[in-house]
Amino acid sequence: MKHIAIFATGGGSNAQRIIEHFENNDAAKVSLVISNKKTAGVLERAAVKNIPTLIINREEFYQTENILQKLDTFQIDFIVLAGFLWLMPTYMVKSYANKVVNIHPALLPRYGGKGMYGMNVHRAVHAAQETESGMTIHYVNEHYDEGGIIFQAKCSLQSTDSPDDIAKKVLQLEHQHYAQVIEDLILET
């Protein structure tokens, strides 16, 4: 069985779906949830499921490699970013080569890069009057949203859709696909 660590900054609805997907799964389980925000809702979701949590700070994450020891303690094989807003440092990308994935709320390579997360993405899609949007699951490298694309799913947009409407449509796709794509990747390794 593989052990997954989820990195998240926010409320954790994707993390919740992933945790539930792997609860009774022989392929893997979520063994650790890591956040850079003490008040992140994802920490409460993990606590309800009795999953250990870890709060990290910027200095430790970028100036040391201490987190690798912590991941080793939990025998982490695979890292999932679910709304984690910090760039992965080179040492993490190298230590977990092709074992760190992220979900992005747009069809990369469009609407990606620094500052393009959450509602920023949906407002940009809306402003450009796109007729479709979607989500992208990709490998993580040392640059925002530039790792190899693993999977994309699309949704149609109406001219009357607000950024909030777009966000709801994209989140539905994320919840529908992210956990299964993670499982498929783990089974391939």
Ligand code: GRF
The other form holds:
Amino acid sequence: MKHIAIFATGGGSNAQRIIEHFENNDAAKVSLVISNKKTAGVLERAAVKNIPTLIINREEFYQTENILQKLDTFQIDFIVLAGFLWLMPTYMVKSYANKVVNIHPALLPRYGGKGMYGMNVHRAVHAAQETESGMTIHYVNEHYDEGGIIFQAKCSLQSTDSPDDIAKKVLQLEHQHYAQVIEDLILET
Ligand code: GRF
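Output the form predicted in complex with this ligand next; the form predicted alone has already been displayed.
Next comes the full complex, this chain leading.
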């Protein structure tokens, strides 16, 4: 049984799906939820499921390696970013080589990089009149959205789709695939 830590800043709808996926699953369980925002909805979702939570601050995260000890305490093997906006520091990427994954709400390598998150992505896709979008699950390195691509899923867009409509279609794909892709990766290692 592997132990997963989810890092999230937002509402945590992906985190919720992942927590539920692993509730009755021998491969892994979500053992810790980490956020940099005290008011993040994801913390409430974790509390309801009795999953321990941890709030991190920028200085400690980038200038010390204290978090590694905390991850050790919970025997964390695998890290899942689900709406977490800070770059991973080098010590994290090295300690969890190929064990940190992220989900991005577009078809990387397009519409990625610094500042490309949330509705910014969907607005850019809309402005470019793309006929499809989708989501990308990828390994995480020290650069935004540049780690190796693990899995992508596409959705077609209509010319009448607003950025909000695009966001809904993409989020649906994320909910459909993220947990299963994580399970497959964990079973492979
Ligand atoms: C998702 O769109 C994900 O692609 C991005 O952040 C969003 C998180 O949404 N990285 P939620 O908090 O899981 O609802």
